[in-house]
Structures are given as structure tokens and as C-alpha cells.
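Next comes just one chain, in C-alpha cells: the form predicted alone.
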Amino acid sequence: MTGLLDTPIRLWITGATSGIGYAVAQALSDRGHQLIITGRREDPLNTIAARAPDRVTVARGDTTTPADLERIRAHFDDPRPLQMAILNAGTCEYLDVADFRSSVIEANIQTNVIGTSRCVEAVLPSLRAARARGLPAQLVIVSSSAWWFPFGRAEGYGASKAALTYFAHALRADLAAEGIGVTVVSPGFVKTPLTDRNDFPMPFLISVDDAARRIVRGLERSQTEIQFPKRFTWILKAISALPQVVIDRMAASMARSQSKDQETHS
């Protein structure tokens, strides 16, 4: 089966200033694709563009800001259609239940869910234009494997990723009739500036370059679900199939252990 990335295409990547988005942008640029890259900081975007200035367009902006997205949309108009959008921009803020603040929940939802949905609204007309020309088109939404288990302190982050995955799956059903595919990427722990702030053990941690290779390989194979590393995602899926009372006990035990570790290191 011919994959969408078998020949060079135009695509848009958000959250390209660091971590997974930065590494995926570099990998796809090196493969000859024409990129529009978005993020809030211009210097990292310019670094990517310098590798292939004829194929990489910098479109700086905040994906939660409608005015920024309206400005970014101007880059989508081109004789060569936009065929893929990799919506990767996201955040991770943890909640201290002893000082419960709904603003932490809001911050995760605002960036990870609302920001992504605004990106979909911005890019769908371009993907539909590609389909009107008989070309394949794909939305790629970067979620997380975290929502498969109720990790302590992750009320906001996990809830946002659960919502994002449901959103993507429902969108896949609605867009199927138009021939626009939707791929969900569910990484485990990846060493990025975000995870560098974590103060707890991260099993099966992989490098950002490894994550980018897995994502690009999955997209080249036209996978609708890209989940890695397998050892971690299989464990989480197996645990999620247990009775809820067992999951609750495991989660509570892990939360208590984590709290003791924090007290020890404080």
C-alpha cells in the first residue's frame, strides 16, 4: 500500500520548538518534505529552517490564540496543497492535591484540547482542498499513553489527554466519509524539556530522536494508532483491563509512595 509520506508533501507541524515536534520536524525535513513549522519561540524554528531554507517555512504563533492561527493560515495557501497536519503542541502541569487549584486543570485543557481543536479548525479547509484534488490528507494528533492509568498528580494532564484521544477518535469517524485520515500518537515517557521537570521515576524512558523515528515510521506505514514504547503501553493496557477496584488500589499506593519520595528529597 502506498503511504502518504512515500513522496515529498507539504505539511504543518505545531509545537516544533522543542521535544518531539522539533525532532519530527528535523526528520521530515531531512526526508525532503516541505514543512510549515509553528511554535512560540522563533529561534528554534529558525534553526530547523536553516537546514533546508527552500523547504521549511517558519510560522511562529501560539496555537491557543485565534489571532495567531489566523495569521498562520496564510501560509497554507499555496499552489501545492497541504496534505498533513501534525498537531503536537502541548503542555504538562501537575496538580498538588493539598493545594488543589482548578487553574491547573484549565491550563492543561486549554493547551492540549482547546489549542488542538483550534488547529483542526484552521487546517481542515486546506486538507479538504487536497482531497478535492484527489490527494490523500491526514490529521496527526499527538496525545499520550498517560490517560490509560490514573497517575497521581496527573488529574489535569491525564484528563486533557483522555479528552484529546476521544476527540481524535470521534473526528476519525466523522471525517472517514471525506477520506481524511486521523492518526493518534500515544507516546510513553520521552526525554524532553517537559519530562526533564518530572521528579518521579519514568519507566522505559526513550530519547526524543527515538520517539521521532517511531512516529515517522508509523506515518510512513499509514498507521492510525502509533503507540510506544510497546513494553510500556502493553503494561498500561493490561492494567486498564483489571477491575476498577484493583486499579484504584494500585493508583493510591503509587500516589502515597510518590508523596513519601517527595518528602524525603525536600
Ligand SMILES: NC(=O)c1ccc[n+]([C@@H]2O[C@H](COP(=O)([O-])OP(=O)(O)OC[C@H]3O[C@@H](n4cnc5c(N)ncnc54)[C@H](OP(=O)(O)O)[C@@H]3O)[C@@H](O)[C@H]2O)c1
The other form holds:
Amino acid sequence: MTGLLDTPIRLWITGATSGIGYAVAQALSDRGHQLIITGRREDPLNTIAARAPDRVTVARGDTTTPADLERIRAHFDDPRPLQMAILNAGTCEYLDVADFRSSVIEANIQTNVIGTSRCVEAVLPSLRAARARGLPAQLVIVSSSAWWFPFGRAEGYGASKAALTYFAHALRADLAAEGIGVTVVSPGFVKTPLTDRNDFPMPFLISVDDAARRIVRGLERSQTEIQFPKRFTWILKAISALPQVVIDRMAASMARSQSKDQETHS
Ligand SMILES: NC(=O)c1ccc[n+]([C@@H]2O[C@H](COP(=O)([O-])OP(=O)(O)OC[C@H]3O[C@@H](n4cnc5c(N)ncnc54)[C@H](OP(=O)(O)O)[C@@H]3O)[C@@H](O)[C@H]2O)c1
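Counterpart to the form predicted alone, namely the form predicted together with the ligand:
Once more the chain from above appears, this time first in line as the rest of the complex follows.
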């Protein structure tokens, strides 16, 4: 079977200024692909572009802002069609239930769901143009496996990633007739600036280079679901098969010990 990444293609990646997006962008650039890279901070984007200025285009912008996306879209039109969009930009804000603020839920949904859907809106015409020329086209949506278990304080993040995964799966159904594939990436804990803020144990934490390797390998193999590390995702899947009352007890006990840890450290 031939894969979309077997030969160099043009692709767009969001959230390329740090963590997973930065590492995936470097890996794909090193493999000879042509990249349009997006994030709000310009310096890290320039660092990636400096390694391969002929193949990497910096398109700075906020993925939640339609005007920024309009500007970014201008880079999509090129004699060579865009064949893949890796929509990875995301945020994780935790809720303090003692000081419940709906703005925390809103911030997660705004970046992770609304922002990603705005990116889909911006890129779909280009992917359709690739299909019209008989070329394969793929949307890649970076979700998370965190929402498979009700982790305390993750009400906003988990809800956003659950919604994002549903969005991606429904989009996969709707775009199937057009031959545009949708891949969902569901990582466990990866060491990045996003998780460096976590003050709780992160089981099976992997390095960002390891995560990037697994994502690129999954894309090269044309996988539509990329989930890792397996030991973590299998455990979460096994737990999710338990009765809800058992899951609730486990989740409440974890949330209690997490808040005790926080009290000890504060
Ligand atoms: N690390 C993990 O354990 C883990 C696990 C599961 C899923 N994920 C998901 O993987 C993705 C990448 O996370 P990461 O761990 O690599 O985090 P990170 O190092 O904090 O990177 C997040 C990226 O998203 C960009 N971003 C955030 N808001 C944006 C906005 N409004 N507009 C444009 N870009 C924006 C950031 O760039 P700027 O700040 O420059 O805009 C940055 O490049 C996220 O979707 C995250 O939910 C991570």
C-alpha cells in the first residue's frame, strides 16, 4: 500500500512553536516535505524554517482568529497543492472546583474545538483542490486520550478533547465520499511545556521526540487512529469497560489524593 508521505508533499501544521508540533514539524521537514508552520510566537517558527528555508514557510497566527486564518490561507495557494493539515494547536487549562469558573471551560473549548474547526474551514478548499487533481488528501486532528477517564480538574480540557474527537469522527464520515481522510491522534502524557506545568504523577510519560516518531510513523502507515503509548491507552480502555460506579470511585479517590498532594506542596 502506498502512503501519503511516501513522496514529499506540501502540508500545514499548527501549534508548531513548541512541544509535539515543533518536533513533528522538524521530523517532517527533515524527511523532505514542504511545510507551512503556524503558531502565535514567531521565533520558534523561524528556527524551524532556518533549517530548510526553501521548504518551510512561516505563517504566524492565532488559530482562533478568523482574520489570522485568512492571512494564513494565502500561503495555501501554490502550484503544488496542499495535501495534509496537522491540526495540533491546543491548550490545557485546569479547573479549581472550589473557585469554579466557566471561563476555564470556555478557554479549552475555544482553542481546542472552535480553533480547530476554524482551521478545517480554512484548509478544506485546498484539500478539495488536491482531490480534484486526483491526489490523496488527509486531515490530522491532534486530540488526547485524557478524556477516556474523568480526571479531576480536567473538566474543561477533557470536554474539549471529547468534543474534538467526536467532531473528527463525524467529519471522517462526511468527508469519506470525497476521499479526504481524517486521522485522530490520541497521545497519553508527553513531556512538553504543556505538561511541565502538571504537579501530579503522569504515568507512562514519554519524550516529545518519541511522540513525534510515533505520529510520523502512524501517518506514514496511513493509520486513521494513532494512539500511544499503548500500555497507557490499553489501561484506559480496559478501565472504561468497567461499570460507571467503579470508575466514579476510582476518579474521586484520585481527585482526593491529588488535592491532598497540592495542599502538602502549597
Ligand atoms: N503533552 C501531552 O501530554 C499531550 C497529551 C495529549 C494531547 N496533547 C495535545 O497535543 C497538542 C500539542 O500539545 P503540546 O503538549 O505540544 O503543548 P505545547 O508545547 O504547549 O504546544 C501547544 C502549541 O499550540 C499552539 N497554540 C496554542 N494556542 C494557540 C492559538 N490560539 N493559536 C495558534 N497556536 C496556538 C502553541 O503555540 P503559541 O503559543 O506560539 O501560539 C504551541 O505551539 C495539543 O493539542 C494537546 O492538547 C498533548
